[in-house]
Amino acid sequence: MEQWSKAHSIHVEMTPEYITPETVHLAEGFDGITNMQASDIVEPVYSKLKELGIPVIAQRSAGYEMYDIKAASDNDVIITNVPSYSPESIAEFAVYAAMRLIRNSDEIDQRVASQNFTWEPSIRSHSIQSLKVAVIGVGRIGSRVAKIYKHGFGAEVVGYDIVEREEFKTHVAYQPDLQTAIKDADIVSIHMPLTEDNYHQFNHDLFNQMKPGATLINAARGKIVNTQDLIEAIDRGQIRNAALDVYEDEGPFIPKNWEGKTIEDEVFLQILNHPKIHYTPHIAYYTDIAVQNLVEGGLNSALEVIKTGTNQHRVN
């Protein structure tokens, strides 16, 4: 942001503090926003920023759910987003949780911690090329995973999406749904933006029409995961394990440091104390090139509203 700053000659103030109704009074002064955060963003906290003439919130990720569209519209408050970042950094996370997974990592980190270097079949794992993935979401990110999968390690990888796209089909065979995608695969990786349509779309009917013992990735969003319902589809041995890069009531938390207190979220804790849950704190996209396409995309929105008042990135 400061070289960007200094690029531009503009001035630019930087806060820890997320938006909301008790801190919207910081941005008075400024001409626009750009902001990061996991967390919603309420009334009246768009009509404050229509009282205080500022008419962008320039918001650094693809996801933009955590805002009130009607109201940010209704007090002229244009939401930007950065629809792609750097689509390789998350596609290559995914890849490695489930690597991670798949070859039993963290049972051997905590063998080798202990000194046992025996060699069990509980550690013994599959190649990834003798296994099926099912990319769900086959976008800009999806695409790259299913590319990886396929030219990377010569795995079957099979994919739903909505929009079939004909350059994609060298490394995905698409499938008329989704339910036939995810049958037979050993890995379920998904991809889709959070939508009305696929909230808590993987629950626990979808888990039992999984194959018994996949493996399930969500780098996306935590809502199309029903985490309750998750856990008990891991207990119950029909899905073997998970990696979670996101989590659904994520707000509160992420990116916050929480040592030394108390987490009152049962199911998150569940998610942070379970055998067969990989889970990171959403830094699948935390790379430094990723980095600075988020903030050098947020700027250049907000600043392109200031200007013009439009931008093609604008979703409201």
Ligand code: NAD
Contents of the next structure:
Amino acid sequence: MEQWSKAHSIHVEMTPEYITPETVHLAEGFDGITNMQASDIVEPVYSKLKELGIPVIAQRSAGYEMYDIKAASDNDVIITNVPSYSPESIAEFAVYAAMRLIRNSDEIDQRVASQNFTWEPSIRSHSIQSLKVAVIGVGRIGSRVAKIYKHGFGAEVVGYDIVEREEFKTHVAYQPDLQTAIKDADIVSIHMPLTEDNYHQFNHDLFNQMKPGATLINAARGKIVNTQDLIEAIDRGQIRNAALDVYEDEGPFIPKNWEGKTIEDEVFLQILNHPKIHYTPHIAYYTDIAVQNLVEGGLNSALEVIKTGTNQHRVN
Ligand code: NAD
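Please supply the coordinates for the form predicted together with ligand NAD, as a counterpart to the form predicted on its own shown previously.
And the full complex, kicking off with our chain again.
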């Protein structure tokens, strides 16, 4: 932020506050906002911004579901995103998270910590090469995940996307629907955006159609998975384990330090304490290159909207 500020001779101030009806007044006197927040941004934020003459919130992420787009448009506030800042970062993380689960890393670490160096079937794992992987949502991130599994490990890779793209057919064998894609897969890796069609699409019914003992990776959006159904499916052995980089009600927690505070969200607590769920706090993207691209992308978009009234990454 400071480097960009100097290079463009533009005054930038930072605050740890989220944009809420209570904090929006902090923007008074500024020409634009760039923001990174996971919780909802609700009215009267947008009407207040209109009153303050602020035409833009440049979100520093690809997802923008936290905005009330209609309210923003009604109040002439342009929302921009950074659609592609390092798909490799998220793809690499998704594969790493699957590797941890497939290679029983948690259990092996625990055993080593107690000086148990034995070889037993409970920690015997699989070669990824022998597995079938289903990639759900074969876009910027999903295509890279497919490429790593197929060309890096030699795994069989199937996928489902509402749009089939010729250029990804060397990485993934597209299936006609989600059910066909997941039904024999050992690893199911989710990489689609949250839309009106896929809220809780991974639920009790779908888990029952997955291969018994499959591993689920969600580094996309928490609300795609019905968390309670997932815990239940893991507990009865239908799903072997899961890596969740996102949680459907993560808003109050991410990215905050809750050390010493009481978490009352029972489902979140179950995830945190579950031995077969590897939870990470929405950090798949969090690499040097991604942060640099996000910061520059957000600031550049805000500046362009202020100067020209629009930007190629506006979402409304
Ligand atoms: P993208 O737009 O390039 O690809 C998404 C793909 O999903 C597209 O090909 C699209 O056609 C497909 N799709 C949309 N709806 C679908 C549906 N109902 N069923 C199947 N496929 C569907 O997006 P991307 O850059 O690859 O990002 C994918 C998602 O990853 C983002 O939307 C975001 O939710 C998530 N993400 C997570 C992190 C993280 O840190 N965990 C970071 C960035 C993005």
